[in-house]
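This document starts with one chain, in the form predicted on its own, laid out as structure tokens.
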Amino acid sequence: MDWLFIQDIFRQMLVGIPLTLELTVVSLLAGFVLAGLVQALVSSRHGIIRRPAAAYVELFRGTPLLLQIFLIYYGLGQIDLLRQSFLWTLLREPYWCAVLALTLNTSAYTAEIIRGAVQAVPPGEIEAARSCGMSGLLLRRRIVWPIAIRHGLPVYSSEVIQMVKATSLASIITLNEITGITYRLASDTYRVIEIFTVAGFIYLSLNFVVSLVFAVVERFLNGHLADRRT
């Protein structure tokens, strides 16, 4: 195995890490905000509001992310009204098309994570809080949200890891993140095994750090439960 070659391609792939992380962070932040809105609509008692939001979730959870990226990158340009609007200055760029696709995709999954986390809050906890006079925002801030976060965080950590890997699909629309650089190096050298092994190691390392961060946060949030057991 040519270690000098591996070190060289490793240094070249490191250049793509900032773009990979940027795509991940921007999409997750925007997706989380959108997911909160979608979940609020899905929880509505009015079917005219609930059904379109539920259809949105099923649409982006039920279709491949690769297809969504293609439709946004190649399809939006076919809409004359959009091409004549101010949005075209952003959506004609591969970066913003990738961000939009990743955001819409993760928002659908995150909305379901939020729904499951909120439903996991024991009804007895809510009833006890209401008997103490809590309601509205105070009830959510002190009871519902803290418990929901503890339930939802492990699942959301998997979504974050999935998004780190999903950014690799941005390479198909010419973005030079980690996978984009990997394809270029493979086409230049034809040394596929070494190049893709290094790329896999980089993704594995990034997701190990993500897992470690979430494990620390979970331990902090559940610290009071460990104290009770001891």
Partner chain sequence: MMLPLETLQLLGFGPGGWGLPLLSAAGVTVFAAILGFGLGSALGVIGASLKLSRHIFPRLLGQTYTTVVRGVPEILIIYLFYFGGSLWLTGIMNIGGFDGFYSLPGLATGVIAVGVVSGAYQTEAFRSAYLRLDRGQIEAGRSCGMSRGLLLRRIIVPQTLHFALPALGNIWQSALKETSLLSVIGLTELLRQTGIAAGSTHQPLLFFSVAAAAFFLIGRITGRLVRRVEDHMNKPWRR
Contents of the next structure:
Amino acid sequence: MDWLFIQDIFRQMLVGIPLTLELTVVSLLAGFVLAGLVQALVSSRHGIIRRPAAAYVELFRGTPLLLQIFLIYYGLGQIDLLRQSFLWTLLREPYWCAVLALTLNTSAYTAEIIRGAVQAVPPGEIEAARSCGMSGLLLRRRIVWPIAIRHGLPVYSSEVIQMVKATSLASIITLNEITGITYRLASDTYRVIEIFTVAGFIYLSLNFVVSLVFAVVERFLNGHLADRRT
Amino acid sequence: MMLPLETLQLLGFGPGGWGLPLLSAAGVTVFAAILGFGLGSALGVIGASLKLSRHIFPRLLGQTYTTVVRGVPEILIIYLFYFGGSLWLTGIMNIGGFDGFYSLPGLATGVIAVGVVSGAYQTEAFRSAYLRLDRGQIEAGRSCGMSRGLLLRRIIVPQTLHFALPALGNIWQSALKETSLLSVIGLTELLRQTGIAAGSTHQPLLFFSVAAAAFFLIGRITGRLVRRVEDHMNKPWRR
Amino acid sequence: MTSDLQQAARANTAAVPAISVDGLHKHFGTHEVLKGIDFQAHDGEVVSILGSSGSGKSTFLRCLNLLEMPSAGRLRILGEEVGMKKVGSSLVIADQRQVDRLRTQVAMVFQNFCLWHHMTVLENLMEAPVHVQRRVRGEVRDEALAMLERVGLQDRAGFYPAQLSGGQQQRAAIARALVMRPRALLFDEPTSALDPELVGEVLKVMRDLASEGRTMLVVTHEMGFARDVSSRIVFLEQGTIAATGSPRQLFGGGVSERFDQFVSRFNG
Ligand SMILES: Nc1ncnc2c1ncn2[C@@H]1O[C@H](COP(=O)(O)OP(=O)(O)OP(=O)(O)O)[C@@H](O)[C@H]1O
Ligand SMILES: [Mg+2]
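Next up, the form predicted together with the partner chain in place of the form predicted on its own?
Full assembly next; the chain just shown is listed first.
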């Protein structure tokens, strides 16, 4: 093992971390908001609203992310209307294409997670709340959402990890996040073992932090369960 | 945008049509996915046995496999096998007296990479399915004088498979989509082939949409097949 | 077939006990559960094993089928000594083949039925005879169907366990044990997991088996069954046989103070 070399590539890859994190955080935040919206549409009573929303979820979950990135990066430029609009200044950039693709992608998965979490709320507890005179927003805010969050959080934590990994595909449309740098180093030096060990280590550390954060939040939210054990 | 007739020609099988290359690329996608998933099943069984072992060392090995592979991007694993594979092959060829640079065929690299990733997820699927087995039913088998092998074949494998099937269905869908990443190491599967078509016709929107539709349909059809097997295997568990 | 069995039973009673244990010990870690048990069950005997919770009844029964390995002692099934060898400080099975063969001779009926859920009732019955005992499939099938009729499940052969009630599952489990043509049947609280109204149908099957001269060891909390059906009572306490004798002797009272206390808890 050549420690100097390892230190060198480690330093080079560190430069990519901010971009990886930025892509993750921005698209997770935007994706979550979008997911809430999509999920509201999916649970609509009207087929005209529900069906397109459901199709959106199915389509983004049923096709590869890389394809979605290509469709946005190469495909959108073909639409003249878009090219002439102010949006083009953004969508010309690979960065925003990646953000858009990642956002749409995660919104579909997250919508599904929200649906599952809300469905997991026991009907009895909702009835109990109704019998106490709760309804509408109060019912959701005080009963449904708190229970749903506890159900959905573990699933969402793996979605976040998937997203940290998914940002690596941005490297294919020229973004120099961790994987982009890794690829360049590997094809320049062919020192496969060192390079992939370091890159793998960085991703594992990021994801370790993610699971740690979620574990702490879950611990905090499930305080009522912890008490019972003592 | 373009006229529908031209579109049909572009996607058709006639001269100047991309129908045939796209169809065969779809075949490559499905083939790579099946082989990768199959390799993943083998690795999954091995991984689950490691993780279920009574001894600490195999458990640690299995745990490392799933943690590492599930914690790093799939594309990184593909690159690893791509660069690592060609390094290894070149080394061997140079020792054998053949100079120059060699790389493994994209399909082989791709299948191995998809298999290794799929195997990590299948390890979890098999492991948790095994843990759901009813100990009493296994004991009943032992009490009837079943040998370890017989017990495995007649009781443990069928029931584990039954419990694992829903998760395996999801992992299959992931494997199918993951094959699209093999385009970056030069395997002419569906995504790469549509990329080529898009480039040479300047119709990316059309061709990538076609690829999306193809992936979606393949996923749907195979998903339905899995569901049918699931229904069949669920029969005993229904009341 | 019944008369065959009874003949065999009569011929063997004097000679070899179906099950015989000497100095059976079993501990889990430092916890000693069985502390030296000497016991014999002869052909045709119905032995009820009683005792409070944790006294080691299940452990004892499971040792006889070698689901638990004894820590010390000798075990003979049909006069054949079960080979065990010492590895470190514990015993292990010396010859797995022998054990697999003998297990079919002491068939176990479990508290939770433990039917295989991926097989129909008929497949459950045929599994061990065909795959362990390697008997001819067609014959086994006929015998299995006959056995199902005996326990009143002839119309449930093609059902899956999940589609049966608890009582039906337990009767099917008894039939599964019988198709192996065992020399003795071991029951571990066969009615404890059942709803009260389903207990009767299982006990009836067991009474029928007892009256046809089957060798049975029954761990039970059904005092009525123990008193009326069994030929002998074994009362376990803290891993030893605290009292044994005919139901008449023991239930008559005065033989063992502890047993009387135990019974009074049930009646009280
Ligand atoms: N696999 C095991 N590991 C550790 N301890 C065990 C094990 N099996 C049984 N024991 C212990 O051995 C003792 C006797 O258990 P056993 O199941 O034989 O009692 P039992 O008489 O059948 O009781 P019950 O009427 O509740 O079924 C108990 O204290 C139990 O905790
Ligand atoms: Mg017990």
